[in-house]
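Let's start with one chain on its own, the form predicted on its own, as structure tokens.
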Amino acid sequence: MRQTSSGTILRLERSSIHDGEGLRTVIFLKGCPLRCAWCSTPEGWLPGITETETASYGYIMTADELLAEIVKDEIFFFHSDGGITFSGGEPLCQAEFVTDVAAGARKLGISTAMESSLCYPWQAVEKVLPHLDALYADLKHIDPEQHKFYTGQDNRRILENIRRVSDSDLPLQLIIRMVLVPGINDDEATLRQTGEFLQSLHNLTRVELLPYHRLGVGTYAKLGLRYRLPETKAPSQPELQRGKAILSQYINNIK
């Protein structure tokens, strides 16, 4: 394993309970080719260090340096069955770095997970997969044109990559995450089309239906960016339950 690669980190978040099993150290990486209208981390879009008049977003670490930081949380991983989760941004922007760190963590007995839109060529996905215990694949919108309108790219490669992961014989969990955004991907026709796609996957551990939120809106102002969904509100509990009820007609394990 190479331990000389380096990556650009947005931030480390310790003791997270929302990004995998147990307590997780989440490694937010810089760089993302998508521009999702509801993204909560626009400071992670650009691949390099982002400087503003009041803040600096990002710093460089080698794989060895990051592993040394990860090991500091080893006691929490052990007692909670936790580990590390790569997030972003888009981790596949730095596939070589993620591969080095994940492989090193696995050698230390630390569980690894990655949250990704899978918007990169299969060669990048294939490089990282053998070093993961779990993959959280973000499904933004099932319709290619709507996906392109709201993220900047269509979803054909993403859907194909999800299928290829589900068809692989690698011993990893595949979890689909879908943020339910009112007025964008929560109508019955879209949910049924999504359900049909999910039903076709061979090895799907579960689906996580997440509510849209506005926690990153303030960061857009700091970066001088326009937030595209200023009037969109978070879905109510009944709206989430309605989405779950529709998807449950196609798949069983929805969280």
The other form holds:
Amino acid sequence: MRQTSSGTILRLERSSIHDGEGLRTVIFLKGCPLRCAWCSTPEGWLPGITETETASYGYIMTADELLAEIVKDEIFFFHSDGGITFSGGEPLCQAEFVTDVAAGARKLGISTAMESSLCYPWQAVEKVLPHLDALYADLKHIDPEQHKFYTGQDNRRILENIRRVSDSDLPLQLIIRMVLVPGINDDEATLRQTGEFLQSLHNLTRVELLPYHRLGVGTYAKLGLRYRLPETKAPSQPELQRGKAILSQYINNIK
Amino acid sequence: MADYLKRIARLKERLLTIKPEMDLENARILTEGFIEYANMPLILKKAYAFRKQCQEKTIFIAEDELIVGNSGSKVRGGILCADCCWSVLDDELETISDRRYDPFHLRAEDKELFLDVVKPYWRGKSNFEQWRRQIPEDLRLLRDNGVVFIDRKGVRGFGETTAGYEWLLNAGLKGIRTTITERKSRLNLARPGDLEKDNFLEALLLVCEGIAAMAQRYSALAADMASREKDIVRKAELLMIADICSRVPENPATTFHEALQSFYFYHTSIFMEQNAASYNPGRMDQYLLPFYRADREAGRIDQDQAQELLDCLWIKFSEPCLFQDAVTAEFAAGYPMFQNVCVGGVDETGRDAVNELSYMILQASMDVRLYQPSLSVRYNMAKNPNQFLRKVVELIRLGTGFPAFHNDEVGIRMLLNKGVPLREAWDWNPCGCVETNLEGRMRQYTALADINLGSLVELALNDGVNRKSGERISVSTGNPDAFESFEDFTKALKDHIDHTMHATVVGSHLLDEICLERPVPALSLTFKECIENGTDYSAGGAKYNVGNGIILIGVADLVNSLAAVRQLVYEDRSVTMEELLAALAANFEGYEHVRELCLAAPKYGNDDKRVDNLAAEIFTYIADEIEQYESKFGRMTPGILPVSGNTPFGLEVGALPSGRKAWKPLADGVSPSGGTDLGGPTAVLKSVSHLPHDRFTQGTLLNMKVEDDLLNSENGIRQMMALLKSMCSLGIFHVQFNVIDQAKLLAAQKNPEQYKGLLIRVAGYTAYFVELGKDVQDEIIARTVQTRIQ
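The structure above corresponds to the form predicted on its own; please give the structure of the form predicted in complex with the partner chain next.
To see the whole picture, the full complex is given below, headed by that same chain.
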């Protein structure tokens, strides 16, 4: 029997309804190349297990062990058209592991999705892609400088990877997700520029504009980290609607 | 707001201002009847007294009412059934007005009536006194130490049944009377046994006479009120009521309004005959449908008018208040009438039975939002449409706790297991809480006794001695230090299960005997086989007689304790039995490290086979154990439903290996212990699916918390539907939902221990609510919509 790969999991969340179709098991994976200022899961940044004085984040599982956990909810996936979603952290940091698990899940008739920043070399993306039914690509900021300022990396590779996915022939849904952060990426110029980029993509299934939230703020203190946006507030419904209205001038399917 | 809802709002507002009162008129007339007919056989005395109640009771019609009737003389009265349990009021004469659970205001004149008329006649004659005198010693010990609760049937009448409403609506008293007289004509009084039958059938005729007379009195009252009514609209309504009451229940109902009125007269009659919970209206969407359709086809009524009538009946369902003693009230608090109405399921051919009335009945509960009726859904995944399931989810999201959602296929199998052939099992209906029933055909006590599973664990760890009292109350199973294996421990546990079941079954047989002296002719009236057999319901006249229900409480406490003992003492050997026993004896004080290990052991509710398989095995054992016993009415039946018994039972149990501290409530139904399920709803359902639900033929009850978030969007509604279908696929019998609303989040802030598993979810992020900072918690609370039930 083939030795299966193993990965570092931050946590598993069952019966999620927000990260893909139906009821899903979301696999939060450790490690991320970005340091987004509004990140709600900073405990997922470092690869491997993160130990603090009060807590330990992450544990190691083999692909088979993870599949055994996933399959526990197969009846729920069946009735809801759900499945699994890799999230993080950045799943591509553990591309081999994700590939093994996604391929294994599909053999069990379980649908697969991945949420990723795509801030990773194309070889990693390419490896995982054939085993996915949906890709949720996170677009943080359309402007390269701003992107670098708020996430620590510029966005050239991300935009290029998004384009390559949208040009590929694979039968997969491509959903672009963008967190609307007031004062950072919600001005009209940024949104219009984003809209133009999105408009230029092929095979774009949908765009989801998500409201910034502060639920993860407490974790920064636990990790001894400073939260960079102490004053930023979650966008109001009208603000969110305004963002959607601008983007919808460029693309049809926006949620 | 639809126009018809204005009337409903007024009726509801008035009802909510009325406080429950003791109602002794029923007892007075019963007593006078028994004196007047002293020389008659018991069954006839009962019937004459019932007729007298119908003829003399106080009647009233309230403003705005379209459906009339009341079993008592007060709108929200607790009726004392003197023949059953007069002494309860005697014991609580000074406290009943202010007792903690379910107080009833007792007026001075009623107290006097009780002391002068009721008590002197019934002293020494009631069922409850017989029971208290005759209870076997071993069972008394178990009862007094909180291992078994079995007094309920001494203080309540039969209940837990579904009368043959359909027959009454279609045949009228007139038709039933014809059947009775025909049966009477076949008797030969010279033949042994026929005299008894003749007395019984004569009693039924007296009951018919009484109910008919009561309806006529309402008719006359309505006519009289109409003659004095100034408002022409109300005058017309009163005249209509007068007209309807002059025709039903004597005649077959011919309209939807008549059918509802006929139903309610009979429904109040059986409650008047004997105070009890769980007189279940059953499948109203089936037996009312022909009347509704006929009205619609003839253009006699539109949908709003029909909805208004249903809603008016729904208000009436919340009037009666169950009278019981203070202890029984703790086990089932909230004046719980448990009038279980059911919609959905399959018809007599096995096809989808959902129809337009199913939706209107769900709508009535959405409109009225009172504590009664108990609304149940029989959801047949193969046959019922998604549209129906969606309407059910819409009701769930209101956060009223209704409906109780039942997996139809499992319910059908429960009936089969009770000995009912499939053709009739298709017609089953939920009963009371989550028990199973069959209208007009089945006799049993569905919830005769409750067994405290927490106590049984304690007894196994304490050589049969109750921790609280220090008394040996069960068999001696030896010092657990000497148990060499986990199997030795479970053997001791099973010895206590066996001992307790045996004692309980003997008590059940005794109650069956005592209750033979509690005939119920008004209830028997609509059980066709009671007439054919010439035998009262109480004596087994019904078509299907089933052994009484034995109810288990503390599932999660038992299973988690087993898992902890196995892991800590026999697998990891991280704690010795001696140390565990010392920790339990000290309620973990000074043994915090042991408690931490106990709490960290596998917990039921997390889809963890190490504990879930134990649940499957021990509950199979318990079902086998109960089902090996027969009563004169049939095989004994197990069920798992707590009502509110998990709280008083908890007060009797010391610390447990599950990590639960002494005297705290036990877990309810088949739900995980509060705060121990950390994997969300799918993990809970997977754990719960390990119990052999079908075998617990008196039902299994699952309470689940559901995040508001899952219900407040289109996507959420769809996923909730998928969750319910999955629950059916898993073979779970029942679920009802507690929506996590603002109030519950506030509670979670105060008692984080109980809400450890509560998740807050947004896209790409989840966290346990209790682990968030107070400011973030407050933000979430602020955005959660307030929902509540009155």
